[in-house]
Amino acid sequence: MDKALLSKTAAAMVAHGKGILAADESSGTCETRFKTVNVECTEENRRTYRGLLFGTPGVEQFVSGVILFDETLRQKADDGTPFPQYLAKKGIIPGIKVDKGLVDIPFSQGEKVTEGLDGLSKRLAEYFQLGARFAKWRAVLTIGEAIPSHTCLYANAHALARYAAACQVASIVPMIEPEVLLTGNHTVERCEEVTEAGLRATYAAMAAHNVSLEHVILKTSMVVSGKDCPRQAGVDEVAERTMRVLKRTVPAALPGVVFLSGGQSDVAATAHLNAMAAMKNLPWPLTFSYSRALQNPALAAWRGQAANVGAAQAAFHHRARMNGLASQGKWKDALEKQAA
């Protein structure tokens, strides 16, 4: 465990005005997204699309790191440089998704736990050699009648803690992601309760497994109304509730907190981040780790056509810039309108 390297990596991940691109979609998820723009989901098309994002001129001003899928970590840019080295040359830290996806928890109401602990230490050692300096593990909490259960909360917290400890031994910064799903008709009040319960369970497990909190990045959901809830909480309410939960549960020792967009619209995710980052006297830096909220406009502009690369990169650069400003509390609606 190289504590100096871990500290350097963690600080760089949450550098001022920068955030993290989540480009770790599985082939199946990529296929779903590519279908929306009528692009065949081949390995080469996936490589081309990700190369488009990574090669966007100047995006390193707003993107500190990229979470890669195993396939992407082993691919090369058009100039023949492996993607991890290509990113590192731009000053962007390569990361890697290491979980193996979700399985049902026995005797539960369809709740899920994340697999991937078997053989993890060996995989982490290989990923370090390939250039990865941080990793991500996603857990999922669904809100419903009588769920999430105690079993679900603690099964996922236990897995996150074991994963985090293994990462630190390998000198890879663990990003922990206990995601509360947007799906459902639950109220913002119920989302706040579940988010707090999930984080409390997670940090209890971290303590039990001797995880160094100074070398962990939290990737968390925002406290928002369920997608189908009749009353949608406004920007200021989302910011207030989210920060209340984080201050109650997240140790100040953490180097930083990054937010997932979780299916929010591009602009909503930016507005919510801006409102939270503008708050005073926060214990940690706040920034973004978005997938669709950064990529959607670029994918729509690209549509698999080489002639559209410039437009796609411009769209991606704009979203990265807007979120970089939001992470400093400097984004305004006027910026979006000006660019429209």
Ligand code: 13P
Given for the second form:
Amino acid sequence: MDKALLSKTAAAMVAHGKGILAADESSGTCETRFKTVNVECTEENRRTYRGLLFGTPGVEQFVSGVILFDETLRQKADDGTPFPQYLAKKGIIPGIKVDKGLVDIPFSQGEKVTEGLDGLSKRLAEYFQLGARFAKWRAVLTIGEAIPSHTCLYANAHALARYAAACQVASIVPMIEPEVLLTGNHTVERCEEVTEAGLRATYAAMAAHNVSLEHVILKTSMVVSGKDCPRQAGVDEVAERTMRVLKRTVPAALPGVVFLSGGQSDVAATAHLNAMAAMKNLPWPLTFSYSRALQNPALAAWRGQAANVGAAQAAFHHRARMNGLASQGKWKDALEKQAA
Ligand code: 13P
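Next up, can you give the form predicted in complex with this ligand of this protein, since the form predicted on its own came first?
Time for the whole complex; same chain goes first.
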């Protein structure tokens, strides 16, 4: 465990004005995204698309790190450089999704737990050799009438803590992601309650597994109304509720907190981050770690056509710049209208 390296990596991940691109969609998720723009989900198309994002000129001003999928970590850019080294050369830290996805929790109402602990230490050692310096593990909490259950909260917290400890031993910064899903008609109050319960369970497990809090990044969902809830909380309410929960549950020792976009619109994800980052006296730097909210406009512009690469890169650059500003509380709606 190289503590100096862990500290350096964690600080760079949340460097001022920068955030993280989540490009770690599994091949299945990638297929869903590609279908929306009629692109066949082949290995080569996935490589081309990721290469387009990573090769966007100047995006390193706003992007500190990229979360890769196993396949991408082993692929090469058009110039023959393996993606991790290609990114590192631009000053972008390569990260890796190490969980193996979700399975049903037996005897539950369709709740999920994340798999991937078996053999993890070995995989982490290889990922470090390949250039990865941080990792991601996503746990999912679904809101329903009587869920998330105690079983679900603790099974996921336990897995997150075991994963985090294994990462630190391998000198890889763990990004822990307990995501409360946006789907459903729950109220924002209920989302606040569940987010708090999820984070409490997560940090209790971190303590039980001796995870070094100075060397772990939290990736959290925001406290928002369920997608189908008739009352949608506004930007200021989302920011206030999210920060209240985080201050109650997340130790100040953490080097930083990043957010997922979770199906929010591109601009909503930016506006919410901006409202939180503009608050005074926060215990941690806040920034983005978005997939959809960073990539959607780029994917829509690309549509699998080489002729559209420039337009797709401009769209990606714009969203990265907007979110870079939002991470400093300096974003304004009017900026959305300006060309990238
Ligand atoms: P979204 O921003 O699309 O929610 O993706 C972030 C992520 O990494 C989910 O695990």
